[in-house]
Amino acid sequence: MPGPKDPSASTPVRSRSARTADLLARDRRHVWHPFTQHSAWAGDDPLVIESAQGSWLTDTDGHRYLDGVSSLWVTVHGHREPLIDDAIRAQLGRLDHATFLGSTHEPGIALAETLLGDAPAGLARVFYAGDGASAVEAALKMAYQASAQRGQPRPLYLHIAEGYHGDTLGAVSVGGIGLFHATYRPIMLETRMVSSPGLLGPGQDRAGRAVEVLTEMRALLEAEGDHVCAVIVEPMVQAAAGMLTHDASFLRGVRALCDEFGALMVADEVATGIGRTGRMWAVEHAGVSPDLLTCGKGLTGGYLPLSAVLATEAVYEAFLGTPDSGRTFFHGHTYTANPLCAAAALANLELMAERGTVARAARIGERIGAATAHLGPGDGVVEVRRIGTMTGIEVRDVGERTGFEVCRRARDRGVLLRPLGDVVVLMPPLGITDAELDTLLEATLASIAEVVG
């Protein structure tokens, strides 16, 4: 019989109401979930979420769970925030949707002004997209087209190993996680990749690793820099790789190399932006400004799909010309700058300013850091990696799906987490209360101790 710390031990499936069982049966017949191996999914005792309030989710059997990963890193103030609800209802009473192709509307204009008011220096234009991957896709196309229209087409992109930028083909092309991306390599864009600054050698610190990877990047740019239109990075945290963190000097070095070799610096802040690292934008930790910045996830507070690319005036001007010049950015989607999405984002950003949410996020991160600082090999923990609220606890591999088993034990304690392999991710809503944060930390630490301690 497996012991209580053996992650191969199956947790008994909880009793289900007839309604829950029916919904799951219908799901199994018709639905294909993202990032889900369906041969195992039914046996994982999935939840059917019915409602939410604040930091809590409730399933169809009436069980409540603390949303420890902000519903995949998007929830800011909490679920069903009254002021965001009201903003969406008010907008619905005026305008549900109107095309942004050749016309405009006030929510889209006001949101651009608000975003740029808090943006890193030099960013002056906002191009709206639908989700993180589509924002990255737009930024990649902008970078290439700008180089071509300046008279020097540069068809290559430089990216970082272990990177993740979304699942469209362009975004996958500049990703570096083999599990996600290797299958599609034959149909990807041609790129060049350097090592991850977040993967350290024995005895190496992050500053030393940054120097090593920047030296590698310089050598590549010296060889092929005339063909590289952009360097894309996830500032400070490679989130999907397991919360790999790097030294701020790495970003400063990337900025300097881009300037030296004439490439655009693209900061993918879809995961790291909107306060998650204890700063509004992660590039602020390094004091640098990119040429293009993508944002999404928490932009609407976790309500509706909306993303954006923030660009410098110099990039924008590369697309100006007569109507028949062919210099237009022929890219967009039907629901670009949807007014309901824009209204939610405006309300979210206004609330963040009023409530000091970014400073609050920094304090939450410090409390997480203090609570996890003692974890080490004796606790079955390989490493704790954190910047702001973005936290990854890498646990010792003691069997198949160890990280998943830790998260399953946390769910039994009323806390929802989602692992990245054997990395247990904490990414609470930025509006979480101190008492709720204590609940999250206690359940996480107890579950880790139970499985690998």
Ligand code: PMP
The other form holds:
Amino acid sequence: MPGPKDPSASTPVRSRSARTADLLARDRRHVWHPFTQHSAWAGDDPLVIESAQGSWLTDTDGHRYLDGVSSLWVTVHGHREPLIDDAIRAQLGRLDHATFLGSTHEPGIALAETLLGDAPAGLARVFYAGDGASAVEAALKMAYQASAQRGQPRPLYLHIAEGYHGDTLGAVSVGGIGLFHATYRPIMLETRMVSSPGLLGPGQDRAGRAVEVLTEMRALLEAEGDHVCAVIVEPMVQAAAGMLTHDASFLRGVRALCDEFGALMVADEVATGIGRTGRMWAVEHAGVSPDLLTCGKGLTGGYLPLSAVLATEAVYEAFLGTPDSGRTFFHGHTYTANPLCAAAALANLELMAERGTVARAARIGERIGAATAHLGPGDGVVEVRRIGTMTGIEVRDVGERTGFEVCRRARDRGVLLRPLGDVVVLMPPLGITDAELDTLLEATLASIAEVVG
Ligand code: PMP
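Since we've got the form predicted on its own here, give me the form predicted together with this ligand too.
Expanding to the full complex; the earlier chain stays at the top.
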């Protein structure tokens, strides 16, 4: 296999100030970054980000970059959106933090009302957490405890190959990406895994694949359904696996199987929720409602860590009892429902409603679709997978770190992307302008052409 064309072209042409060099030296001395192989980190010439505005990030040397992945899939309206800035400042003038254990506050209450106002039917309760993984963790514990308190403890989880739900141990237990998860198998919860509905056999279509995986799931449930408390899915797209999309009929099938076998359906909308797929929630594409829904990432508009589990009243009721009954959900975090985070989230959701951001996301998705529809094997592209704005362009493997190399070329063009293996991910802020989107698409296509075309 030939290597990526002309590797020298990826040598950064940007100038670096003494300050940037000093910051990087200090970083290298003491900082441990997530998902980062530190023996390669220094050689990867990382950016030091100083400031941001709208869809743009600026580094310590004044170079501007279009934020093509919404700072890891979180930015909604843009960076430093004045109305979210104001909401956080106003909250800061009233209350920084107060515990949600034994007391409550207006931002936490109002956010729950707003979230549920636009939630899939049947979801009636909001439990706050911090990151996506901590919401997943809470949902998994809720599902087991609810089964136990209904008189039939069910210690098994059913999940999907290629799935990703975060990096805490419960979330890793229901993950299905070998590279991230295999190491931890000896210390995992007990689970059963079915194949991915997004990985198609030769000549297979997505609807056919959905039937096949649902048949597999049924067989598992027929054998061990009495022990399964929950089935957890990433609705419509397994994002971290490389934007593996599946047919909406898969989710309808999962819902029906959960009902038949008495398991809870957990929809992990940490990546897909808050408008990314062109609907507020990805489950809307299939017209189903889960028993538990997790969200995070874009909830605060991309500002602050806040996640939540939305639950049905039936799940909530399984936890009611006298204080000494042991039925309490003994779970929470010091910063649960932090008022600054809640204020940011409220402002974000209000702005989304005012601006029609979800419909705008659908239009952004269509533009991305139109600009990438022509890509195929002749361009070095294996497949373009997309739902709404969530886009993965799988490129031909032309040597080590092909996806990384495409993203590096895009960076040289002033556009920040992040690959998932050989899949180049596009996930623009939902507030991106048409002109900025054109810049993003042009840089992406040019970089793909340069590396694999
Ligand atoms: N669930 C899904 C579907 C995700 O995509 C992610 C993160 N990419 C998570 C959970 C974990 O979220 P966090 O990184 O905020 O813990």
